[in-house]
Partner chain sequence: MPTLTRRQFAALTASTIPFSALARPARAQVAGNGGPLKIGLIVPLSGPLARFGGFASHGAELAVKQINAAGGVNGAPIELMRGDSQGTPVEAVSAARRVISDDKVQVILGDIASSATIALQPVVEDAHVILLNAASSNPDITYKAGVGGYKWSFRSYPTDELRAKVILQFGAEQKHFTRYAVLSVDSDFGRGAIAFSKKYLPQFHGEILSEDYYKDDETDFRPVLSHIKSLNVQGILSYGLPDATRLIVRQILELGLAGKVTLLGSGEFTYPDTIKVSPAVLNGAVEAAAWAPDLDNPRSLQFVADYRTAYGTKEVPNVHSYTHWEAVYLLAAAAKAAGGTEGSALRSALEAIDYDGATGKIRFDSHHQAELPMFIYEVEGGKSVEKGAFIAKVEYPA
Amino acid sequence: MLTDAVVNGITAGSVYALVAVGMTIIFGVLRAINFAHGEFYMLGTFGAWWGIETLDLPYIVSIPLALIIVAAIALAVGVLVMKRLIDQPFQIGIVATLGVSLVLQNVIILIFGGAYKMFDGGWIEPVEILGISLSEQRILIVVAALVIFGLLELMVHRTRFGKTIRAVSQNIEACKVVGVNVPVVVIGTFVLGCTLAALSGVLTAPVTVSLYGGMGTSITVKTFAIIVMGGVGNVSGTLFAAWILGLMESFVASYLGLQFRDAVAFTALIVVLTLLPGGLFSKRERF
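In the form predicted together with the partner chain, let's see this chain only.
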(Lines of atoms letter the chains of each structure in order from A and count residues from 1; the text may use other names and numbers.)
(Lines give C-alpha, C1' and ligand atoms only; values in the text may rest on other atoms or scores of the structure.)
Protein backbone atom coordinates (compact mmCIF):
# COMPACT_ATOMS: atom_id res chain seq x y z
CA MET A 1 0.00 0.00 0.00
CA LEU A 2 2.81 2.40 0.86
CA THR A 3 4.88 1.59 -2.24
CA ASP A 4 1.66 1.79 -4.27
CA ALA A 5 1.05 5.26 -2.95
CA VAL A 6 4.59 6.34 -3.78
CA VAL A 7 4.48 4.94 -7.30
CA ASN A 8 1.05 6.46 -7.93
CA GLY A 9 2.26 9.80 -6.67
CA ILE A 10 5.32 9.79 -8.92
CA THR A 11 3.36 8.82 -12.02
CA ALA A 12 0.64 11.41 -11.38
CA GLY A 13 3.31 13.98 -10.55
CA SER A 14 5.13 13.30 -13.82
CA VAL A 15 1.99 14.14 -15.78
CA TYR A 16 1.61 17.39 -13.86
CA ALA A 17 5.29 18.15 -14.30
CA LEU A 18 5.14 18.01 -18.08
CA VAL A 19 2.24 20.44 -18.18
CA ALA A 20 3.66 22.67 -15.48
CA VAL A 21 7.13 23.09 -16.89
CA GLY A 22 5.64 24.70 -19.98
CA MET A 23 3.69 27.11 -17.84
CA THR A 24 6.65 27.95 -15.66
CA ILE A 25 8.85 29.05 -18.54
CA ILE A 26 5.98 31.04 -20.06
CA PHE A 27 5.37 32.61 -16.66
CA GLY A 28 9.07 33.36 -16.46
CA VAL A 29 9.23 35.38 -19.65
CA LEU A 30 5.82 37.04 -19.41
CA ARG A 31 5.02 37.19 -15.69
CA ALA A 32 1.56 36.13 -16.83
CA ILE A 33 -0.41 33.20 -15.54
CA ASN A 34 -1.45 31.38 -18.68
CA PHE A 35 -5.07 30.52 -17.88
CA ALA A 36 -5.29 28.83 -21.25
CA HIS A 37 -2.50 26.40 -20.48
CA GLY A 38 -4.80 23.46 -19.77
CA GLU A 39 -6.48 24.09 -23.10
CA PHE A 40 -3.25 23.27 -24.89
CA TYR A 41 -3.12 20.03 -22.96
CA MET A 42 -6.66 19.43 -24.21
CA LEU A 43 -5.75 20.40 -27.77
CA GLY A 44 -2.91 17.89 -27.69
CA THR A 45 -5.25 15.02 -26.87
CA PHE A 46 -7.76 16.21 -29.46
CA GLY A 47 -5.04 16.49 -32.10
CA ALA A 48 -3.92 12.91 -31.51
CA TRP A 49 -7.50 11.67 -31.28
CA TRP A 50 -8.31 13.36 -34.57
CA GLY A 51 -5.29 11.75 -36.19
CA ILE A 52 -6.30 8.32 -34.94
CA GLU A 53 -10.02 8.57 -35.64
CA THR A 54 -10.15 10.57 -38.86
CA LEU A 55 -6.85 9.84 -40.53
CA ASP A 56 -6.54 6.29 -39.20
CA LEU A 57 -3.01 6.96 -38.03
CA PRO A 58 -1.30 4.78 -35.45
CA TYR A 59 -0.83 6.36 -32.03
CA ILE A 60 2.90 6.77 -32.48
CA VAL A 61 2.39 8.86 -35.64
CA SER A 62 -0.44 10.86 -34.15
CA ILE A 63 1.89 12.14 -31.40
CA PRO A 64 4.07 14.32 -33.66
CA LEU A 65 0.99 15.30 -35.67
CA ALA A 66 -0.72 16.56 -32.51
CA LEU A 67 2.40 18.44 -31.46
CA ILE A 68 2.68 20.14 -34.84
CA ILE A 69 -0.98 21.16 -34.79
CA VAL A 70 -0.71 22.54 -31.27
CA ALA A 71 2.54 24.34 -32.03
CA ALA A 72 0.84 26.02 -34.97
CA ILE A 73 -2.12 27.10 -32.83
CA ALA A 74 0.24 28.27 -30.10
CA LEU A 75 2.20 30.26 -32.67
CA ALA A 76 -0.98 31.99 -33.79
CA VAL A 77 -2.01 32.73 -30.20
CA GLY A 78 1.52 33.85 -29.42
CA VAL A 79 1.66 36.31 -32.30
CA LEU A 80 -1.88 37.61 -31.84
CA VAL A 81 -2.12 37.70 -28.06
CA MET A 82 0.90 36.78 -25.97
CA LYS A 83 3.30 39.11 -27.75
CA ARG A 84 1.15 42.03 -26.66
CA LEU A 85 1.48 41.02 -23.02
CA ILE A 86 5.13 42.03 -22.87
CA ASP A 87 5.53 44.87 -20.37
CA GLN A 88 1.83 44.78 -19.48
CA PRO A 89 0.58 44.60 -15.89
CA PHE A 90 -0.25 41.06 -14.81
CA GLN A 91 -4.01 41.67 -14.72
CA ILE A 92 -4.05 42.13 -18.48
CA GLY A 93 -2.50 38.72 -18.89
CA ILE A 94 -5.16 37.11 -16.74
CA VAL A 95 -8.09 38.50 -18.71
CA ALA A 96 -6.43 37.90 -22.07
CA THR A 97 -5.56 34.29 -21.33
CA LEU A 98 -9.00 33.67 -19.83
CA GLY A 99 -10.36 34.88 -23.17
CA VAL A 100 -8.01 32.57 -25.06
CA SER A 101 -9.10 29.67 -22.89
CA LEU A 102 -12.80 30.36 -23.57
CA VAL A 103 -12.20 30.61 -27.30
CA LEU A 104 -10.11 27.44 -27.61
CA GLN A 105 -12.42 25.39 -25.42
CA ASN A 106 -15.59 26.43 -27.19
CA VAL A 107 -14.16 26.23 -30.70
CA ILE A 108 -13.36 22.59 -29.96
CA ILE A 109 -16.92 22.09 -28.71
CA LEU A 110 -18.21 23.78 -31.85
CA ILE A 111 -16.11 21.64 -34.19
CA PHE A 112 -16.30 18.25 -32.49
CA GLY A 113 -19.44 18.62 -30.36
CA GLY A 114 -19.57 18.91 -26.61
CA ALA A 115 -19.94 15.18 -26.00
CA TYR A 116 -16.91 13.30 -24.70
CA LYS A 117 -14.86 11.17 -27.05
CA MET A 118 -12.94 8.00 -26.43
CA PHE A 119 -9.22 7.85 -27.00
CA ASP A 120 -8.16 4.62 -28.61
CA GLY A 121 -4.42 4.19 -28.60
CA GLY A 122 -1.29 3.80 -26.54
CA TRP A 123 0.23 0.92 -24.64
CA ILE A 124 -2.06 0.11 -21.78
CA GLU A 125 -1.12 -3.46 -20.92
CA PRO A 126 -0.18 -3.75 -17.26
CA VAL A 127 3.29 -4.86 -16.25
CA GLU A 128 4.57 -5.75 -12.79
CA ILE A 129 7.44 -3.77 -11.31
CA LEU A 130 8.47 -4.22 -7.67
CA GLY A 131 5.18 -5.92 -7.05
CA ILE A 132 3.25 -2.97 -8.39
CA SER A 133 1.08 -3.24 -11.43
CA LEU A 134 1.45 -0.39 -13.86
CA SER A 135 0.57 0.21 -17.47
CA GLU A 136 3.38 0.54 -19.98
CA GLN A 137 2.04 3.93 -20.95
CA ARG A 138 2.54 5.22 -17.42
CA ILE A 139 6.12 4.04 -17.41
CA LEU A 140 6.51 5.86 -20.69
CA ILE A 141 5.13 9.02 -19.08
CA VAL A 142 7.60 8.86 -16.20
CA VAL A 143 10.50 8.15 -18.54
CA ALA A 144 9.39 10.89 -20.93
CA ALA A 145 9.16 13.34 -18.04
CA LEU A 146 12.70 12.53 -16.91
CA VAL A 147 14.13 12.75 -20.42
CA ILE A 148 12.34 15.99 -21.22
CA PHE A 149 13.38 17.59 -17.97
CA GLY A 150 16.95 16.58 -18.63
CA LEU A 151 16.80 18.11 -22.08
CA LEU A 152 15.13 21.25 -20.78
CA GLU A 153 17.79 21.72 -18.10
CA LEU A 154 20.44 21.41 -20.79
CA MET A 155 18.58 23.75 -23.09
CA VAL A 156 18.02 26.42 -20.48
CA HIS A 157 21.62 26.48 -19.30
CA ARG A 158 23.59 25.56 -22.38
CA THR A 159 21.83 26.78 -25.48
CA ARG A 160 21.45 30.24 -26.84
CA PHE A 161 17.65 30.05 -26.87
CA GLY A 162 17.61 28.72 -23.32
CA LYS A 163 19.82 31.55 -22.12
CA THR A 164 17.63 34.15 -23.80
CA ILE A 165 14.60 32.63 -22.06
CA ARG A 166 16.35 33.06 -18.74
CA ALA A 167 17.48 36.53 -19.73
CA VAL A 168 13.94 37.66 -20.58
CA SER A 169 12.61 36.24 -17.33
CA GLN A 170 15.28 38.08 -15.33
CA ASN A 171 15.30 41.52 -16.88
CA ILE A 172 13.31 42.60 -19.91
CA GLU A 173 14.87 46.05 -20.04
CA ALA A 174 18.36 44.62 -20.08
CA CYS A 175 17.27 42.34 -22.90
CA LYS A 176 16.29 45.32 -24.97
CA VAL A 177 19.55 47.03 -24.12
CA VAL A 178 21.65 44.11 -25.32
CA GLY A 179 19.40 43.63 -28.33
CA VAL A 180 17.61 40.39 -27.49
CA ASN A 181 14.54 40.14 -29.69
CA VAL A 182 12.10 39.91 -26.80
CA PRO A 183 8.91 39.27 -28.81
CA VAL A 184 10.55 36.40 -30.66
CA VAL A 185 11.77 34.87 -27.40
CA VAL A 186 8.33 35.29 -25.83
CA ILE A 187 6.54 33.70 -28.76
CA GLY A 188 9.12 30.94 -29.00
CA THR A 189 8.82 30.21 -25.30
CA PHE A 190 5.05 30.22 -25.53
CA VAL A 191 5.06 27.76 -28.42
CA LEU A 192 7.54 25.54 -26.59
CA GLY A 193 5.55 25.66 -23.35
CA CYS A 194 2.25 24.92 -25.05
CA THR A 195 3.75 22.09 -27.06
CA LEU A 196 5.02 20.54 -23.83
CA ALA A 197 1.50 20.76 -22.40
CA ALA A 198 0.21 19.12 -25.54
CA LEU A 199 2.83 16.38 -25.26
CA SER A 200 1.63 15.70 -21.74
CA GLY A 201 -1.93 15.51 -23.08
CA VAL A 202 -1.00 13.10 -25.85
CA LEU A 203 1.03 10.87 -23.55
CA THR A 204 -1.67 10.86 -20.88
CA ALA A 205 -4.63 10.34 -23.22
CA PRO A 206 -4.30 6.54 -23.34
CA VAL A 207 -4.70 6.37 -19.55
CA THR A 208 -7.32 9.11 -19.24
CA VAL A 209 -9.30 7.65 -22.18
CA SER A 210 -12.01 10.30 -22.37
CA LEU A 211 -11.60 13.69 -23.91
CA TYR A 212 -13.91 16.70 -24.07
CA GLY A 213 -13.58 20.42 -24.61
CA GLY A 214 -13.56 21.42 -20.95
CA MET A 215 -10.98 18.89 -19.80
CA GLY A 216 -8.15 21.41 -19.50
CA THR A 217 -9.67 23.70 -16.89
CA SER A 218 -8.74 21.77 -13.77
CA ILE A 219 -5.22 21.10 -15.05
CA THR A 220 -4.55 24.83 -15.19
CA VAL A 221 -5.22 25.38 -11.50
CA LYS A 222 -3.06 22.46 -10.39
CA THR A 223 -0.32 23.58 -12.73
CA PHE A 224 -0.42 27.02 -11.24
CA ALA A 225 -0.01 25.54 -7.79
CA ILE A 226 3.02 23.60 -8.94
CA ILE A 227 4.84 26.48 -10.56
CA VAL A 228 4.34 28.66 -7.51
CA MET A 229 5.69 25.89 -5.33
CA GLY A 230 8.58 25.07 -7.62
CA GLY A 231 9.69 28.65 -8.06
CA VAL A 232 9.12 30.56 -11.25
CA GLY A 233 11.23 29.57 -14.20
CA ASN A 234 12.92 26.86 -12.17
CA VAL A 235 12.83 23.79 -14.38
CA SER A 236 14.03 21.13 -11.96
CA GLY A 237 12.09 22.80 -9.15
CA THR A 238 8.95 22.26 -11.18
CA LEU A 239 9.60 18.55 -11.51
CA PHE A 240 10.15 18.14 -7.78
CA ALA A 241 7.17 20.31 -6.90
CA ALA A 242 5.00 18.26 -9.25
CA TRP A 243 6.20 15.04 -7.68
CA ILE A 244 5.59 16.42 -4.21
CA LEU A 245 2.07 17.44 -5.15
CA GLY A 246 1.49 14.06 -6.79
CA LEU A 247 2.74 12.23 -3.70
CA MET A 248 0.73 14.44 -1.38
CA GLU A 249 -2.43 13.81 -3.38
CA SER A 250 -1.70 10.13 -3.62
CA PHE A 251 -1.32 9.76 0.14
CA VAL A 252 -4.46 11.76 0.86
CA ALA A 253 -6.44 9.74 -1.66
CA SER A 254 -5.10 6.43 -0.36
CA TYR A 255 -5.51 7.05 3.33
CA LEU A 256 -8.14 9.77 3.71
CA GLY A 257 -10.44 9.65 0.73
CA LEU A 258 -10.46 11.00 -2.79
CA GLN A 259 -12.92 13.77 -1.97
CA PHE A 260 -10.37 15.41 0.37
CA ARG A 261 -7.53 15.26 -2.08
CA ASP A 262 -7.64 18.74 -3.60
CA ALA A 263 -8.42 20.43 -0.31
CA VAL A 264 -5.58 18.75 1.56
CA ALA A 265 -3.18 19.37 -1.29
CA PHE A 266 -4.07 23.05 -1.32
CA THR A 267 -3.89 23.31 2.45
CA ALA A 268 -0.41 21.86 2.34
CA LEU A 269 0.42 24.29 -0.42
CA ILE A 270 -0.74 27.24 1.65
CA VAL A 271 1.36 26.04 4.57
CA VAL A 272 4.39 25.62 2.32
CA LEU A 273 3.94 29.07 0.83
CA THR A 274 3.54 30.62 4.24
CA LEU A 275 6.79 29.11 5.42
CA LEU A 276 8.69 29.56 2.15
CA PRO A 277 7.08 32.38 0.23
CA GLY A 278 9.45 31.99 -2.72
CA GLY A 279 8.57 28.39 -3.34
CA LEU A 280 10.50 25.31 -2.37
CA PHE A 281 13.35 25.44 -4.79
CA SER A 282 14.09 28.92 -5.98
CA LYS A 283 17.28 30.48 -4.78
CA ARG A 284 15.62 33.67 -3.69
CA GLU A 285 12.20 35.17 -3.38
CA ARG A 286 11.14 36.22 -6.81
CA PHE A 287 7.47 37.09 -6.80
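It should be emphasised that the depicted structure is a prediction, and the values quoted were computed from it without experimental measurement. Numbering follows the first chain given and starts at 1. Take the two forms, superpose them, and find the largest set of C-alpha atoms that agree within 1.5 Å; that set is the rigid core. What changes on going to the form predicted alone:
Could I see the form predicted alone next, after the form predicted together with the partner chain?
Only one chain is given; partner chains and other molecules are left out.
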Protein backbone atom coordinates (compact mmCIF):
# COMPACT_ATOMS: atom_id res chain seq x y z
CA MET A 1 0.00 0.00 0.00
CA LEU A 2 2.87 2.37 0.81
CA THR A 3 4.47 1.83 -2.61
CA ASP A 4 1.16 2.30 -4.40
CA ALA A 5 0.49 5.50 -2.45
CA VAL A 6 3.89 6.96 -3.40
CA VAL A 7 3.53 6.01 -7.08
CA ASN A 8 -0.01 7.37 -7.30
CA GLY A 9 1.04 10.53 -5.47
CA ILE A 10 3.94 11.25 -7.83
CA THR A 11 1.71 10.58 -10.85
CA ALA A 12 -1.08 12.85 -9.60
CA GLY A 13 1.46 15.50 -8.64
CA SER A 14 2.94 15.44 -12.14
CA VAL A 15 -0.52 15.99 -13.59
CA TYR A 16 -1.14 18.94 -11.27
CA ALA A 17 2.30 20.34 -12.05
CA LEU A 18 1.68 20.49 -15.80
CA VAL A 19 -1.54 22.42 -15.18
CA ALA A 20 -0.16 24.63 -12.41
CA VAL A 21 2.94 25.78 -14.27
CA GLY A 22 0.71 27.31 -16.95
CA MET A 23 -1.23 29.24 -14.33
CA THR A 24 2.06 30.30 -12.73
CA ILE A 25 3.55 31.84 -15.86
CA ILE A 26 0.25 33.54 -16.72
CA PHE A 27 0.15 35.09 -13.25
CA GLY A 28 3.78 36.16 -13.59
CA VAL A 29 2.95 38.22 -16.67
CA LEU A 30 -0.59 39.44 -15.94
CA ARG A 31 -0.61 39.46 -12.13
CA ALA A 32 -3.99 37.74 -12.46
CA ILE A 33 -5.11 34.24 -11.47
CA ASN A 34 -6.69 32.44 -14.43
CA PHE A 35 -9.72 30.78 -12.84
CA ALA A 36 -10.63 29.30 -16.24
CA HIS A 37 -7.40 27.30 -16.31
CA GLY A 38 -9.04 24.00 -15.41
CA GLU A 39 -11.40 24.41 -18.35
CA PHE A 40 -8.46 24.30 -20.76
CA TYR A 41 -7.43 21.03 -19.10
CA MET A 42 -10.99 19.85 -19.78
CA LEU A 43 -10.90 21.10 -23.38
CA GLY A 44 -7.72 19.15 -24.05
CA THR A 45 -9.35 15.97 -22.76
CA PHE A 46 -12.48 16.48 -24.84
CA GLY A 47 -10.42 17.40 -27.90
CA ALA A 48 -8.58 14.09 -27.78
CA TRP A 49 -11.79 12.18 -27.04
CA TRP A 50 -13.51 13.83 -30.03
CA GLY A 51 -10.60 12.91 -32.30
CA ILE A 52 -10.74 9.27 -31.20
CA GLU A 53 -14.52 8.83 -31.15
CA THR A 54 -15.62 11.00 -34.08
CA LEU A 55 -12.64 11.06 -36.45
CA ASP A 56 -11.47 7.53 -35.52
CA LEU A 57 -7.91 8.76 -34.95
CA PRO A 58 -5.33 6.84 -32.95
CA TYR A 59 -4.50 8.25 -29.53
CA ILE A 60 -1.04 9.44 -30.56
CA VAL A 61 -2.57 11.55 -33.38
CA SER A 62 -5.36 12.89 -31.18
CA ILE A 63 -2.79 14.47 -28.84
CA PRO A 64 -1.48 17.15 -31.26
CA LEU A 65 -5.02 17.64 -32.59
CA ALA A 66 -6.29 18.46 -29.10
CA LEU A 67 -3.37 20.79 -28.44
CA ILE A 68 -3.97 22.69 -31.70
CA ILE A 69 -7.68 23.08 -30.91
CA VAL A 70 -6.98 24.34 -27.39
CA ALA A 71 -4.22 26.69 -28.60
CA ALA A 72 -6.67 28.22 -31.09
CA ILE A 73 -9.33 28.69 -28.38
CA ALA A 74 -6.72 30.13 -26.00
CA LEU A 75 -5.57 32.54 -28.71
CA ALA A 76 -9.15 33.77 -29.17
CA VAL A 77 -9.63 34.19 -25.41
CA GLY A 78 -6.26 35.89 -25.14
CA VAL A 79 -7.12 38.44 -27.81
CA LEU A 80 -10.70 39.07 -26.65
CA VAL A 81 -10.22 38.94 -22.88
CA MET A 82 -6.72 38.55 -21.46
CA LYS A 83 -5.14 41.36 -23.49
CA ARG A 84 -7.67 43.76 -21.97
CA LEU A 85 -6.59 42.83 -18.43
CA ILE A 86 -3.18 44.49 -18.81
CA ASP A 87 -2.85 47.21 -16.15
CA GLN A 88 -6.32 46.36 -14.80
CA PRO A 89 -6.99 45.76 -11.08
CA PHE A 90 -6.57 42.20 -9.78
CA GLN A 91 -10.32 41.87 -9.14
CA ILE A 92 -11.15 42.48 -12.81
CA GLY A 93 -9.02 39.47 -13.80
CA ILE A 94 -10.84 37.24 -11.32
CA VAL A 95 -14.28 38.20 -12.61
CA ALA A 96 -13.23 37.96 -16.26
CA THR A 97 -11.64 34.51 -15.97
CA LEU A 98 -14.56 33.18 -13.92
CA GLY A 99 -16.81 34.31 -16.76
CA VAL A 100 -14.61 32.54 -19.32
CA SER A 101 -14.77 29.41 -17.15
CA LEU A 102 -18.58 29.40 -17.13
CA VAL A 103 -18.76 30.01 -20.89
CA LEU A 104 -16.37 27.16 -21.73
CA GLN A 105 -18.11 24.72 -19.37
CA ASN A 106 -21.53 25.40 -20.81
CA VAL A 107 -20.35 25.33 -24.43
CA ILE A 108 -18.93 21.84 -23.88
CA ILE A 109 -22.16 20.71 -22.20
CA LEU A 110 -24.25 22.14 -25.06
CA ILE A 111 -22.10 20.43 -27.71
CA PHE A 112 -21.43 17.07 -26.07
CA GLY A 113 -24.15 16.84 -23.43
CA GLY A 114 -23.88 16.65 -19.67
CA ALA A 115 -23.45 12.88 -19.38
CA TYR A 116 -20.13 11.27 -18.54
CA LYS A 117 -17.99 10.12 -21.47
CA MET A 118 -15.58 7.19 -21.47
CA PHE A 119 -12.11 7.81 -22.86
CA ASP A 120 -10.99 4.90 -25.00
CA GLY A 121 -7.31 5.41 -25.73
CA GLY A 122 -3.81 5.59 -24.31
CA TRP A 123 -1.17 3.10 -23.30
CA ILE A 124 -2.44 1.24 -20.25
CA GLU A 125 -0.34 -1.94 -20.47
CA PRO A 126 1.53 -2.66 -17.21
CA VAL A 127 5.30 -2.37 -17.02
CA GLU A 128 7.35 -3.71 -14.11
CA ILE A 129 10.14 -1.47 -12.81
CA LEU A 130 12.16 -2.56 -9.76
CA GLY A 131 9.35 -4.89 -8.77
CA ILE A 132 6.70 -2.16 -9.08
CA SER A 133 3.97 -2.60 -11.69
CA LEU A 134 3.05 0.63 -13.48
CA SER A 135 0.98 1.39 -16.53
CA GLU A 136 2.83 2.91 -19.47
CA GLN A 137 0.58 5.97 -19.30
CA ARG A 138 1.58 6.78 -15.70
CA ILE A 139 5.25 6.56 -16.62
CA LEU A 140 4.61 8.86 -19.59
CA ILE A 141 2.92 11.44 -17.34
CA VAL A 142 5.88 11.63 -14.95
CA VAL A 143 8.46 11.72 -17.75
CA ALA A 144 6.47 14.40 -19.62
CA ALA A 145 6.32 16.58 -16.48
CA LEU A 146 10.09 16.38 -15.98
CA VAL A 147 10.82 17.10 -19.65
CA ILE A 148 8.36 20.00 -19.84
CA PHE A 149 9.74 21.64 -16.71
CA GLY A 150 13.30 21.24 -18.00
CA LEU A 151 12.34 22.84 -21.31
CA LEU A 152 10.51 25.66 -19.53
CA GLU A 153 13.57 26.46 -17.44
CA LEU A 154 15.67 26.60 -20.62
CA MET A 155 13.08 28.73 -22.38
CA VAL A 156 12.72 31.21 -19.54
CA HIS A 157 16.46 31.72 -19.07
CA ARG A 158 17.95 31.06 -22.53
CA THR A 159 15.51 32.25 -25.20
CA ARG A 160 14.49 35.74 -26.27
CA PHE A 161 10.80 35.02 -25.63
CA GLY A 162 11.60 33.70 -22.17
CA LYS A 163 13.65 36.76 -21.29
CA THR A 164 10.81 38.95 -22.56
CA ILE A 165 8.38 37.10 -20.28
CA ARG A 166 10.69 37.72 -17.33
CA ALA A 167 11.00 41.39 -18.23
CA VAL A 168 7.23 41.89 -18.50
CA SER A 169 6.70 40.05 -15.21
CA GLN A 170 9.11 42.44 -13.47
CA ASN A 171 8.10 45.81 -14.95
CA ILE A 172 5.42 46.27 -17.60
CA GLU A 173 5.87 50.04 -17.83
CA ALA A 174 9.60 49.79 -18.46
CA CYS A 175 8.96 47.19 -21.17
CA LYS A 176 6.55 49.56 -22.90
CA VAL A 177 9.14 52.34 -22.79
CA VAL A 178 11.84 50.22 -24.51
CA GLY A 179 9.43 49.01 -27.19
CA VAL A 180 8.42 45.54 -25.98
CA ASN A 181 5.04 44.53 -27.44
CA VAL A 182 3.41 43.69 -24.12
CA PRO A 183 0.03 42.49 -25.53
CA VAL A 184 1.83 39.98 -27.79
CA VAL A 185 3.84 38.68 -24.82
CA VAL A 186 0.68 38.39 -22.71
CA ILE A 187 -1.24 36.52 -25.42
CA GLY A 188 1.71 34.24 -26.19
CA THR A 189 2.19 33.40 -22.53
CA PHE A 190 -1.53 32.74 -22.11
CA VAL A 191 -1.59 30.38 -25.11
CA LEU A 192 1.49 28.55 -23.81
CA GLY A 193 0.03 28.14 -20.31
CA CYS A 194 -3.34 26.92 -21.58
CA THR A 195 -1.70 24.47 -24.00
CA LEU A 196 0.29 22.96 -21.13
CA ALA A 197 -2.98 22.50 -19.19
CA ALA A 198 -4.48 20.80 -22.25
CA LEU A 199 -1.44 18.51 -22.53
CA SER A 200 -1.98 17.46 -18.93
CA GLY A 201 -5.63 16.66 -19.70
CA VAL A 202 -4.75 14.61 -22.78
CA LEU A 203 -2.12 12.59 -20.92
CA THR A 204 -4.35 12.04 -17.89
CA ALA A 205 -7.51 11.00 -19.76
CA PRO A 206 -6.53 7.31 -20.20
CA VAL A 207 -5.95 7.10 -16.43
CA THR A 208 -9.06 8.97 -15.24
CA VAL A 209 -11.15 7.37 -18.05
CA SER A 210 -14.35 9.42 -17.44
CA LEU A 211 -14.95 12.92 -18.86
CA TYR A 212 -17.63 15.52 -18.09
CA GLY A 213 -18.14 19.22 -18.61
CA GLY A 214 -17.38 20.32 -15.05
CA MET A 215 -14.20 18.32 -14.59
CA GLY A 216 -11.99 21.42 -14.75
CA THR A 217 -13.34 23.04 -11.57
CA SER A 218 -11.56 20.78 -9.09
CA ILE A 219 -8.36 21.03 -11.12
CA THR A 220 -8.49 24.84 -10.93
CA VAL A 221 -8.88 24.76 -7.14
CA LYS A 222 -5.98 22.35 -6.69
CA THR A 223 -3.84 24.31 -9.13
CA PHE A 224 -4.46 27.51 -7.18
CA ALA A 225 -3.42 25.77 -3.97
CA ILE A 226 -0.23 24.51 -5.65
CA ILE A 227 0.95 27.87 -6.97
CA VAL A 228 0.39 29.42 -3.53
CA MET A 229 2.29 26.56 -1.87
CA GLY A 230 5.13 26.78 -4.36
CA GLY A 231 5.43 30.56 -4.18
CA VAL A 232 3.37 32.47 -6.74
CA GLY A 233 5.41 32.89 -9.93
CA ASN A 234 8.03 30.28 -8.97
CA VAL A 235 8.23 27.72 -11.80
CA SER A 236 10.47 25.13 -10.15
CA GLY A 237 8.66 25.55 -6.82
CA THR A 238 5.42 24.66 -8.64
CA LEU A 239 6.75 21.19 -9.51
CA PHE A 240 7.78 20.35 -5.95
CA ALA A 241 4.58 21.77 -4.48
CA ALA A 242 2.54 19.68 -6.94
CA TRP A 243 4.38 16.52 -5.94
CA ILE A 244 3.89 17.34 -2.25
CA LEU A 245 0.15 17.83 -2.75
CA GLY A 246 -0.11 14.67 -4.87
CA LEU A 247 1.63 12.61 -2.19
CA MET A 248 -0.50 14.11 0.57
CA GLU A 249 -3.70 13.31 -1.33
CA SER A 250 -2.54 9.80 -2.09
CA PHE A 251 -1.66 8.99 1.53
CA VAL A 252 -4.93 10.46 2.80
CA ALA A 253 -6.93 8.47 0.23
CA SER A 254 -5.03 5.25 1.03
CA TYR A 255 -5.07 5.41 4.82
CA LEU A 256 -8.07 7.59 5.74
CA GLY A 257 -10.47 7.18 2.83
CA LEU A 258 -11.08 8.47 -0.67
CA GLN A 259 -13.78 10.85 0.53
CA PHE A 260 -11.18 12.96 2.37
CA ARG A 261 -8.82 13.39 -0.61
CA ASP A 262 -10.30 16.60 -2.04
CA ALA A 263 -10.08 18.32 1.35
CA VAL A 264 -6.29 18.05 1.34
CA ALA A 265 -5.74 20.93 -1.10
CA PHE A 266 -7.88 23.32 0.98
CA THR A 267 -6.19 22.23 4.21
CA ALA A 268 -2.72 22.62 2.74
CA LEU A 269 -3.64 26.04 1.36
CA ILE A 270 -4.87 27.27 4.75
CA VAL A 271 -1.78 25.94 6.58
CA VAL A 272 0.67 27.46 4.10
CA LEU A 273 -1.09 30.85 4.06
CA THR A 274 -1.08 30.85 7.87
CA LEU A 275 2.54 29.82 8.44
CA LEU A 276 4.34 30.78 5.20
CA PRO A 277 2.26 33.36 3.27
CA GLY A 278 4.97 33.61 0.60
CA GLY A 279 4.88 29.88 -0.11
CA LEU A 280 7.23 26.99 0.62
CA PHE A 281 9.79 28.13 -1.95
CA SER A 282 9.34 31.89 -1.76
CA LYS A 283 13.05 32.76 -1.44
CA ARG A 284 13.53 32.62 -5.18
CA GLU A 285 12.52 35.56 -7.36
CA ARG A 286 9.66 35.22 -9.82
CA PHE A 287 10.94 33.16 -12.79
